[in-house]
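Next up: a single chain in structure tokens, the form predicted alone.
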Amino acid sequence: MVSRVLRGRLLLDHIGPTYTEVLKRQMESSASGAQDRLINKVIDKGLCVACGACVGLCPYFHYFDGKVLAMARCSRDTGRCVEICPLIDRGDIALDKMTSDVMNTPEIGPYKKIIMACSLDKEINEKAQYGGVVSSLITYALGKDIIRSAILTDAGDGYAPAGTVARSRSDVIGCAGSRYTASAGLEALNMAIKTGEQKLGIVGLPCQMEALTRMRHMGSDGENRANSIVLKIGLFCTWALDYRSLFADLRNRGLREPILKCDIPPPPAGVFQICTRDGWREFPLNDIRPFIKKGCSLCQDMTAEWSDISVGAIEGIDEWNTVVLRTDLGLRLMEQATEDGVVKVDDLPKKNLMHLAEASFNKKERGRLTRGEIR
């Protein structure tokens, strides 16, 4: 199998000025198909958030080092790439939110219970971003054969992070920690499904959770694909950064060491923190904001409403996670992991819940307004 880095280099070797001009002329000659709609409305406008949903699903899209690229022309009038893209208007697609036996708030979406939790695994806690809940739950689900493998995001190894298939505890721990940059993780999911993998778990951002819900509406093939996924853990997300722009700027600021961890402490800190082998460095958050992916401004989901379990930080409480249990599966998994001493849980303070609802509502409003302006 060709490695991700080698495949990316081969792709870049073929994307010279001549190839790019030929491809552009081909697309301009017949701009009426589904692929054209995706390119014209999302990619060419700089709105692609690199969720990876189209990559590996459509043979004409590829991902390398933070970018999704159209490698060849497709003239189909309809296409799964458009149906699954979270940046394309939903139209009459009815996304299947859970409605039975749940709370359903306009700010946070449907849920059965909201708690705070932290991992009791010391090894995971050494690598984890906050409470280590995501890594602990995925490791636990693998050990109990609830899932047989999990789609996670790797550390990048000198390139932008990308999706990877984790099958063991060591694989999961190797992916622990937040990235803050887009990773096209759904590419790894699409490739895993193509090879016939079943009982998959996935950890992803709100846009990726929405893409998976859209997948279920792509006819029988989409339904079969969706049924391969048995556990969805969503991550709270306000925005993701463009990898290439961010790290070009950091290099210009003299940062050369490999990045081990990133963090954005709660207000009023106003800084972006980066940990390397030399320790932590801080950069003004306003200097980082220009690298936020443009498409993130259209997103109206901060808490990954389409997942079984949503996980994020807790403002003012270190080494714990906010955990939103949305489905019966999510609730059972957390209860079992707690009973078996994998995680511990507590009530989420009311002020933190109120802050979460406020932050989520604000993102919905920003996304709604921006979507109206751009569309």
Ligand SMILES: Cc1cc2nc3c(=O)[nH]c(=O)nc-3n(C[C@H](O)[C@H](O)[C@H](O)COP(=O)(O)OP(=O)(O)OC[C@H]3O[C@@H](n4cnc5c(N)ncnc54)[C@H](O)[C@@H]3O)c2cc1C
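Think of the rigid core as the biggest set of C-alphas that the two forms share within 1.5 Å after superposition. All of these numbers come straight from a predicted model, not from anything done at the bench. Numbering follows the first chain given and starts at 1. Compared with the form predicted in complex with the named molecule:
Relative to the superposed core, Pro258 shifts its CA atom by 2 Å or more between these two forms.
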The other form holds:
Amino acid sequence: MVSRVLRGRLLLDHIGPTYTEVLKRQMESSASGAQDRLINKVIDKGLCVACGACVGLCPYFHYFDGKVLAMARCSRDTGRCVEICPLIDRGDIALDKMTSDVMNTPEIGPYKKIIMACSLDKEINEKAQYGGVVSSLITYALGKDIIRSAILTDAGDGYAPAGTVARSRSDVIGCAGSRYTASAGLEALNMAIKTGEQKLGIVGLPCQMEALTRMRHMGSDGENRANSIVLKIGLFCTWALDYRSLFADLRNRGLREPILKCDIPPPPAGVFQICTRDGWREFPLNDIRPFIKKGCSLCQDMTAEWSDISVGAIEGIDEWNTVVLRTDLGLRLMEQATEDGVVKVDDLPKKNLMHLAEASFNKKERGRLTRGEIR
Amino acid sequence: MALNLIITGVGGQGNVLASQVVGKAAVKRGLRVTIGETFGLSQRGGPVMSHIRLSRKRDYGPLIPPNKAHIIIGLEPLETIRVLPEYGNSETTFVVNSWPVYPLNVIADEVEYPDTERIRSILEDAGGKLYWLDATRLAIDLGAPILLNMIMLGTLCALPDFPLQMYDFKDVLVDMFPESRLELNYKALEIGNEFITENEN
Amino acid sequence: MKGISQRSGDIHLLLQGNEAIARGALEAGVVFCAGYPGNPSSEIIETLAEAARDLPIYVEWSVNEKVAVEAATAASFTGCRAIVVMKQNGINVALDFLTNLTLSGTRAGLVLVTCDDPSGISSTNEEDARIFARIIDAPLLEPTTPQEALVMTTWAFELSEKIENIVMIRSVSRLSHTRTRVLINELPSFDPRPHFDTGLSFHTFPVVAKHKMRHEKLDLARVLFEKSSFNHYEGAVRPELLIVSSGCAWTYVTEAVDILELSDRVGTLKLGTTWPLPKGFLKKHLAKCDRVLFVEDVDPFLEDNVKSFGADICMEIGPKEYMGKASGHTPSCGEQTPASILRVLGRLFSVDWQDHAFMDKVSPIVKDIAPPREFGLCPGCPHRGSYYAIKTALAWDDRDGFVSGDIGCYTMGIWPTGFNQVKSVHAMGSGLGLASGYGKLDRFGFHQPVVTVCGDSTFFHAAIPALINAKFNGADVLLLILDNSATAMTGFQPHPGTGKTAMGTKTDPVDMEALCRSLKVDVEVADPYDMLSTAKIIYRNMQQKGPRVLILRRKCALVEGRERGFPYKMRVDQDLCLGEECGCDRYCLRIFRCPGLVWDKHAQKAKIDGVICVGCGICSDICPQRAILREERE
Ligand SMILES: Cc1cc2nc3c(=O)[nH]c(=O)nc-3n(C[C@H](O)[C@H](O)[C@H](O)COP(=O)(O)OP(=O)(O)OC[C@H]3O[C@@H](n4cnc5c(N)ncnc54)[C@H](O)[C@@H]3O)c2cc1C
Ligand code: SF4
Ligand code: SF4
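Same protein, the form predicted in complex with the named molecule this time rather than the form predicted alone?
Following is the full complex, with the preceding chain placed first.
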């Protein structure tokens, strides 16, 4: 330390501020900066869930190989990055969910109808996670020009899965199946908005749906940005995994990227199944738990309450999805798709609805508790 | 006594070449001359300062003692006031190019570049004579910013008491530049020279 | 035939200190010249290389300083005068050979020039190389002016032949880079007839006997020094203070004495032959007064040696008050300046020499408003692209990785211009040496990735053994060779990879990829201008084990600008740039920091500074708005 200070003083004579001084100045100037708050409250605490909402809004955040990273320090007092981040507490957005003509349950949030459904498209069925409802609806919406492109999450090529823009049926099928790692798909949304794309559809996790809601209230251009999205399909989610630590472990177990599909069969199986080019493998769920994103433990939304349509699994019925229709748009899209023979629907068994409500309620409780502990 | 001249500026402004022209011209005229050059790590962007000491009688060391500069040629305003406390005095003559070259820390908005008018008034108040000209602009108008150093050399030989004349400089430029570029450099010398003679009274 | 290689003498030329040394060597009929570039020494070999166009001499840039001395010594052993040139750090590299060489002795005149850099103006340290003259028992000469440097250099060859050992000359930046009127002498005819006399042998055995011979040679030098005109006294017959000084600092001393009007009260002893000390000469002058002040650059070399001699003869000359670095009268580090000398003399004689009225008026204002000027990489510098890619890859990787640095322009990676990526810098090749150590710490739980950088010239100079070490010991290291095809820091000297020698002849370039591959080290090449792709390659390499080399290849911007010119005319489209409205927080200026980009105060947007931007075009990749446009130049 002494020698560094000494050196610093000597250098000052000819060459301006030394590294330590500049660094200190940068820290000071940004101590109250918006980005600083995000870094201090979320990133440095390891709470970032890699939704990708802040990535691509400015040059300071990158998503790379499964991780959202602060690349440099920004000194601005206000910033869209803190306004959009779902991990930063923000009371006012709860209002967005309240529309008058819907059921609003404490467990599953607002909805018009809960059903079960599955795709009638063979090719989709083959690749889809469960019932293929998500991929079918997106393909359908593209075909009917309800949306012009869709923000999906790919399987990753060489690096971790990441957001991508799908414009065709084959693009959509290429993205079918769930990667259980947090993959910052919203970066692709920000990039698409930047290039002026309109009429966007998007598929994402509950945290990503929440970020989209915050987006409307963000900065001076939030409203415009939000208006470029017309369809939001949310996925059920209990938690997501951290790509890098998971893969460091999987590599040790002899697995190679990319992940084609993952599954967590309903309890009491207690296993994690993963499909790569080398086929399916199965590990005890407890081996995988250490790689759960820390921030997921704060999340109180299992069923993607801020979406038009939320889609999840159904315990015991592998080829079907639970589908929560939350908005008029969601309701109409599902009706049309059924009429046009793209999907078939049925009533969701009472027992499954009960289970869903219970699981969702449990996640809310856990989230509330942990939030108290961590903050 | 030596005539002490400082040429100060930043890398890339042709400082070293300018001081060499003065040196060579002085040697041709049979004067004693010593030039000390201070340039740091970088070829471009860092401060560069030449101390030139002309004398009829003896050789002087490469550094001018504190506050003993008779003439300070400032290729850049900030670098000019930087040398003021250390080398200037109440009789120093200043010839200063008013066109700033912003340091990186200024560009990055970490520190502020002083208002050039403020620099001008500080130099005016300091005592001696001040010639203030937009020499980079003149150089650009003439054809290239790098002609700045020749314009400033042109001002030098118009100063009263400066022992070298424009033809001395022209004479050494012949050996330093290809024929094709000579005319332009001569023109630059003349522009600087005219500026001083016009502003003399 | 003009300038430095002109055969006739008795002419005045404007010469730089380094040029004067070169001319002095030529006037001694030197035929073999070797060195390794390094500020402030480089111009000596460059000047000689230029002279080689007209004169039958041989000049080389050697791969490093040790090899340079060895090569030059071969010339000496075969009867050809030789000179070897380096900066202060170079002596450290060459020392192993030198300590043995002075035991074996030499034949034809062999002169070693070291150019020290007090205050480290363009160095990583301000080492005082004079101490090595003592260590190796070589005579040491210290010139004060370019004129004296010329004469001393010529004489050093005579001395070397007389005592049959190498002779050292020490210059400093201030002298090496001073230009002044110098009187040159005629050149001799160059007629070397190299022959190794197999009746002779050069080695260090028997060691003690050779050591004794070495001391005898030094004594012989001392005898010559006693009468040398390089030492002289000036001033009062019985001065109140005796100033002992050497090198460039002496010129400041004489001027300070004039300014303070002390010429009747002090005496100045100028020493040009500072090791071994001319004892008789010294004794005569030490006897003159009781107070002695030492003025010299960097270490108390004269001070310690004279004091020790003063102790030996204290019965004869009486006790003295010695003042200098030990007593705190002169600064113990950094360069001497007219101000530092005026300060000490003013204090000792109570003369107020400062223009207080003026200082009080301007100093505070200037201090207040003049910001320091931050150093930066040149506009268009490929290192900016390299460091941006490194910074990006390290941030992506997110394991608190860092850069182990080295010596060259890219040392500036320790500052904001290189995004503060470099966390350590020491000697040539040390970045990789350190990295090969970090690369073995994983067994103790060290998992921070380390990237090390070195220049192309540095690679050949000293990094190769470290690379072999990493390979041999299986260290996890990623070496980035920042190959800008020149020894840019010191002025674009050729090196083994450039395919050209100091004398401009073509040579088969050493292929660094092939060299690495022969070690079975993975090598890749990437373009530092393509920052994002390069970042990906660096990232990918960081995830791998074992030693790897990635060459980031692009010509130095100054060379490119001179040879071909850059392809683009740059422009910020101010309709696209959102200025403060953009969330980028002036990213291009604040973070990327190329001096070619500036803030347009009127428009409150970024703009290109047409005077400074060279048109490399890389910044257009970093603007989130894609507002920085590159247009092909015709
Ligand atoms: C991290 C994660 C956790 C989940 N946890 C649960 C759960 O606990 N309970 C439950 O019922 N369902 C969960 N799901 C949802 C379930 O896996 C299915 O995605 C959903 O049932 C839709 O099935 P599908 O057959 O219609 O999907 P498909 O038609 O196969 O479509 C899947 C869609 O998911 C998108 N996708 C894939 N990976 C990701 C990702 N990492 N982030 C965002 N989008 C992605 C793809 O873009 C694709 O469009 C989870 C999904 C993810 C990605
Ligand atoms: S040019 Fe680009 S990076 Fe620079 S201020 Fe404008 S928007 Fe920001
Ligand atoms: S093009 Fe951009 S990066 Fe290159 S010199 Fe110009 S301003 Fe600098």
